[in-house]
Each structure stands twice: as C-alpha cells, then as structure tokens.
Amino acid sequence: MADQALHAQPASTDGQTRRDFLLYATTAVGVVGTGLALWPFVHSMNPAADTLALSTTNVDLGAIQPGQSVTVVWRGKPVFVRRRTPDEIATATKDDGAELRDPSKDADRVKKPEWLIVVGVCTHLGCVPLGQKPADPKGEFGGWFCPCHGSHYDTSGRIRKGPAPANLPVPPYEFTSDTTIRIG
C-alpha cells in the first residue's frame, strides 16, 4: 500500500507534464504546418512579375512637339501625354470658370502647364476616346471625343458634354528631368 501511494503521486505529475508537452508540441506543429500549407495560396494573390514591371513607365518628352500627343501604356491602360500649345493652355485656363460636371482647375491637373498627362479611358464605360492623332475628332472643346456615347473632354481632360460622370483621371507622375517623366 505504501508502494502504491509512493508511485501514484509522481506518476500523476509526470503524466500531466508529458501531456502538457505533447499538447503544446502538437499545437505548435499544427500552426506551423497550417502556415506552410497556406503560404502558396496567400503568395498567389501578390501581383505577377509582369504586372510589377509595368508599375512605372518612363516617358521621354524630348521628341514631342507642341500640339502633339503620344500614348504610352501604364498598368495596362493607355495614358495620353499631350504637349499643349499656348492657345490650348489659355483655353483650358479660361474654362476654369465654366460650369463643369466634375469641377477641377487646370492648374490642379498639371504640374507644368505645357504638359497634360491623363489616363486615356472614358469615365463612362471605359472606352478609349479619340483625339490623340491629328486626324481624330477632338470634340467640341478641342480635347478628346468618345464616339461610343458622345462624351466630350476639353484640353485639360475635363468632361464638358455627354454621359461621362468624371474627368479623365490624372495618374501619379513626376518629372525626373526637364525631358523625362515617370508615371506611377
């Protein structure tokens, strides 16, 4: 009887200690295993390498003449880069006081008055407006015209007529030199 009492107490404490250790070890292995199993799924939600490569676009402005527009691709979207003439700048500035659906001053949409950079996607249904080529119709306000539903944009990319609810968006950009910009 004395032997049973002597062995009962340590066996119970020793069994409890082993049980706690096994519980903690099993939980830790389960958590680490679950994390390792989920990592490929979480990692698959990151942008692809080709998408990351398009996150910025550098544009050489040196070859663009006054009145000329070029289209570059940034994040899979067309971006219109227009070197505006003094007349286009004066018209855009004068139109700051016009009744606009999406009010925005020309000075708030450009960093240098000569250069207008906007995402070339109509804000109505996502079409690409005309007005980049010299022969393209530029709409009633001399900017861009979306023939799908008749949206007219001015020389600052602001919506002036038609169903589009907002101006052409200005992407984030910066001048890295006098003749180069980085979009994105």
Second form
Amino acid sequence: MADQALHAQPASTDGQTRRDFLLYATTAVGVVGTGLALWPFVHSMNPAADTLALSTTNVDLGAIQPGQSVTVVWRGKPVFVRRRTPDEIATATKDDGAELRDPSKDADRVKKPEWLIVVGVCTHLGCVPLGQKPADPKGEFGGWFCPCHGSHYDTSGRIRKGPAPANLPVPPYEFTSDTTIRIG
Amino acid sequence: MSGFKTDNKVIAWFDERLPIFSMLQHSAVEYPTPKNLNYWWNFGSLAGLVMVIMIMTGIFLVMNYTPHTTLAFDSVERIMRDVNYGWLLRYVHMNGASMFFILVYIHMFRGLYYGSYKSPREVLWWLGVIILLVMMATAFMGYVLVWGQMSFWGATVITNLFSAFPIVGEAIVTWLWGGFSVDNPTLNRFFSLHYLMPFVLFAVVFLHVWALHTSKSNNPLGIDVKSPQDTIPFHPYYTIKDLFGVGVFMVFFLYFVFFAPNFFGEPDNYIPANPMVTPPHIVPEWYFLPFYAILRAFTQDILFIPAKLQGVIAMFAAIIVLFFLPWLDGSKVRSATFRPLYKQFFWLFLADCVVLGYVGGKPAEGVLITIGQLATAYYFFHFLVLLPILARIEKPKPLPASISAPVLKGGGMAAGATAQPMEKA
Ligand code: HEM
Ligand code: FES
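Same protein, the form predicted in complex with its partner chain this time rather than the form predicted on its own?
Whole complex next, starting from this chain.
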C-alpha cells in the first residue's frame, strides 16, 4: 500500500500527463486503425473491375431515319439516341432563352445537332421516360415524358416541368466514324 | 429471480451455472402485469410470433432461391410450382410481411393512444422505432429478391433517393448499387442483407423486451402500478390471453395465405424485371405508402434546396420525429382516456395517416397532389405544434387512485373480484 502511494505521488504531476498522452495516442491509433480496416469492406461494395470494364458501348447510326429514336444499353442503363428533325432542332435552340430549371444551351448538349444522345434515366428517381416509340406520349415539350411522377423533357432532353431537378445527362461519347459512335 | 424452485436436481444444477430457468420464471411466468390490459396489448407478442414465422419460412425459401439476375425470378416461380409446399412457404413469407406491418402499426398506435412512450418508457419506445426502421429495410430488400418489375423499379426509385444529397449523392448511389444501375451486384448484396437484418431485428426485439421488463407494461389507464393488488402474474393469465389472440390472428393471416394470397401484392411483380421499361404506375408495398406520399408532397424548389431533397428529408423526418415524441408531448397524463382533447386529435392523426396512405398509392395528379401536401403538413403539425400546445392548455380528467380503485369502488380489498377484465376504458 505504502509503496503504491509513494509511486502515485509524483505520477500526479508528470506521470499523469504521460499516461494521458499514452491513452490518447493509443485511442487515436486504434480509431484510425479501425477506420482503415473498415475501408476494404466499404470499398468492396463499389463497382468491381469487371463492372467498370463493361462501360463502353458502340452504336451504328446508319439505319436511323430522321425523327426516329433507338435505345441502347450502356452500363446497364438505357441511352436514348434520337435523330432530330430540323423542326426539333429549331425548337430546341429557340428554347435556349426560355426559363430553364437546369440552364444549358442546346449546342452544348450535342456534337452534331442532328444527333441527340442522352442517358434515358429520369433525373428525379430513375424511371425510364417515355417518348422513344412513335406511339409514346412525348410530354408538353415534344421530347420525353416520365410517367412515374410526371416530368417533361424537351427535344434537347432538358427538364421543363415536373419534379426532376436536372436535364437528362449527356454521356461521354465520340463519333468513331460518320455513322458510328462509341459511348463511354 | 427469487421465485424459481425445482425438485429436479438436473435443472437446479444447470440453473446454478446458467440461470436460464430463473430468467424464464422471472420474465414469462411471474412477471407482474397490470391486471387491466385490454386486447390492444396482444399485438406485441403477435408481432414476435410473425418475426419467428418470417425467419423460419425465409431460411427454407433460401434453400431453393438463387440470387442472380438471370435466375432469381425463375427460381421463385420454381418454388411456387415445383418445390414441395414451396407455394405455402412463399405465400406465408409474402403475406407474413404484410401481417408484420399491420401488427406493428397497430402496436404503435396503441402506444400513441395510451401514452406508452412517456417516462419511464422512452428507451423502450426508441427501440420500437429502431425495430420499425430495421423492418422497413428488411422488407424493402426482400421485395427486390423476387426480381419482378416492381422489385426492380421499386429498388431503382428508392436507391435513387440518396442521389438527392448534394455532392456525395451520386457516389452513395453508385456504392449502394455496386455499379451504374440496379443490377446483379445490387441483388447479391440485398440478398446478403435480407438474410442478416432479421437477426439484427431479433437482437433489437430482445433489447425492447428487456427494456419492457425493466420499466414494466403500461396499461389502459396509463397510471402507475400502486401495489401488488394492481397486478396479476403473466402466467397463466396473459399467456392464455395472448394465445387466444394468436388463434384469432392466425385465422385472419391464413385467410389471406389460402384464399387471397396476392391481395397485398402487385400484378406487375409477376413480370420479370426489365431495366429498359418502367411500368406506367410504380407503387411501393402498401406499408410504405404514407411515407411515399410524404416523399412526393414536395414539388417546389425552396431557395437552394431542390424539391427532391426536401421530399427525402421529410420522409426520413417523418420517422425521426418519433424519437422526440416523449419530449414533444409534455403532458404528464399518459392515457388518452383522460385527455379529452388529445383523444380527438389522436383519431384525426390516424385518419391523416390513412389519407397519406391512400394518396401514396395513387398517381400524383390533380387534387390528390394538394391533398397529399395538406396531409403531409398535418402529419408534422400534429407532432411539432399540436402536441406541445395540447400539453400546456389541456385540462385532463381526474385520474383514478389506482388500477384497482375503479373496479373495487373504494379499492384495496381482497383480489377476488378482480378477474373481471377491464375493457377498452
Ligand atoms: C423480419 C423478417 C422478414 C421480412 C419482413 C421479410 C420480408 C420479405 C418480403 C416482403 C419478401 C418479398 C416476398 C414476395 O413478394 O415474394 C421477401 C422475400 C424473400 N425473403 Fe424475406 N423477410 C424476412 C425474413 C427473411 C429471412 C430471415 C430470410 C432468410 C433466412 C428471408 C429470405 C427471403 C427470400 C429467399 C425471399 C425471396 C423469395 C420470395 O419471393 O418469397 N426472409 N422477404
Ligand atoms: S422518376 Fe421521373 S418523374 Fe419521378
């Protein structure tokens, strides 16, 4: 007992802070270490290498007539490829000046005005908007209409009405020849 | 743990080393229970029963289920057609999920009516809210396993909710999916978690019951137990009453299983998932509809907060607000029986939840949008404004002196007359 008391005395001045320091340092290393050990678990849930590798799609545009659309699959999502008519292009550029929720010029959304290429996933909660087939409703702005909660997109794929916050995104793509594109 | 005695030497030997028998005796046999509990107190044990049924049927379904996008739907159809009694396992599991929510919602509204969330039962109530959250996650992921059209599009819409968060939103969604859309990695992780979560649920239910046995059952009068005369032992009085409830409930449950197995379901979920075509009208399972209505009630951007984010926040807030309920409702009187104003607003609130559920199941068009917005506003008004005000201005009716007093008129006499049940006061 007496022995312990003797040790405890000086400890309260400088031994105590030394102990505190060791305690905090150990705790900090422990917390950081646990965090680092958790990362592999968390990251294992991110897209795997093979999922990432599947991320380009080639499309042959040759058979698509003006006014027609096709849907292709890119990264498991539909991508809308629409060959726009001169009328559709004209409305799209005219509406550059309209009140837009997510302002963007039509010219910035296409590489060649005739070809509009957008991801066919509603920016609200991810439904596939209607408007690809001739009989589909195309919404009040002649582009696409999302039936889930009523979002209307124009002929440039811009959000014009409804709950969606943003335009249909333009995926990265390039023309590999005059009639083929590679998405991704 | 004093009451446990046995002549069986083996049991006594074991109990000394691990007091399981004492614990059972303490918490399921002699557990002193208010003698005036009505039938609304049956729903907790019923929910526990359904949880066991869900785990049982689930484990056996897994033996024939294949979690892969190309095989899942067909494996469920095989369970329905080829596996012996597979149809029964699946229909019990499918309708069991709906039953679970019916029971738990009734159980919760019981708590709201009788003030069971108030001191000293706040932690018990919190654990209940956590149970609800875990149940919701479990049911949502289970529904995806079928890999029908509603599975796929339900999963797409709900996981996309997280994209509403600024900056990190997209990264979160990609992480949840394990890819760039709901796909095989998503199905696999949902399967893993759907198997895990019920056992997490089981653990939280254990804590819930532990908290119950610490703070003891509330009762229809909402007053504290004053003396041992106010209670009766759990066994045989409430074991038999709970069992009777099980009988009635099973008739209800099995009616759906055998005669209307798809009553709660969506026909579209018998169409295999197609990532290229969204069904014209997506609805979640009925038990999510009120929350879905709240999600959709927000249509205008306010300042820099987009409508979508508001909806997501409101939907989560609708449940989070329940954690604060014990402090929002400051009235010292628990039971609505003695709260003339709260009693009326309780029913109004219940009606509001039904309206939300109705709106959530319909396409968001015309007046329904406005009705959904009003009902959403009222939901939060009830908790955040009405309850705190009521606690200040309401004049409660006088409380009885004890649980026995109203029955015994004068009270405190022999317990003989007390077997008479006090119905919904
Ligand atoms: C808290 C308990 C549980 C709930 C609320 C729940 C909920 C659900 C729901 C709503 C479905 C969709 C049913 C349908 O539409 O066909 C489902 C499917 C499924 N669940 Fe569960 N579940 C629970 C526990 C479990 C457990 C413990 C397992 C496995 C050990 C399991 C395995 C499965 C399987 C394999 C399916 C897909 C086959 C089917 O459609 O029936 N479940 N679950
Ligand atoms: S998902 Fe398109 S409007 Fe909601």
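Just so we're on the same page, rigid core means the largest C-alpha set that superposes within 1.5 Å between forms. Positions refer to the first chain, counted from 1. Quick caveat: nothing in here was measured; it's all calculated off a predicted structure.
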Threshold 2 Å Cα movement between the two forms for V29, core superposed
yes
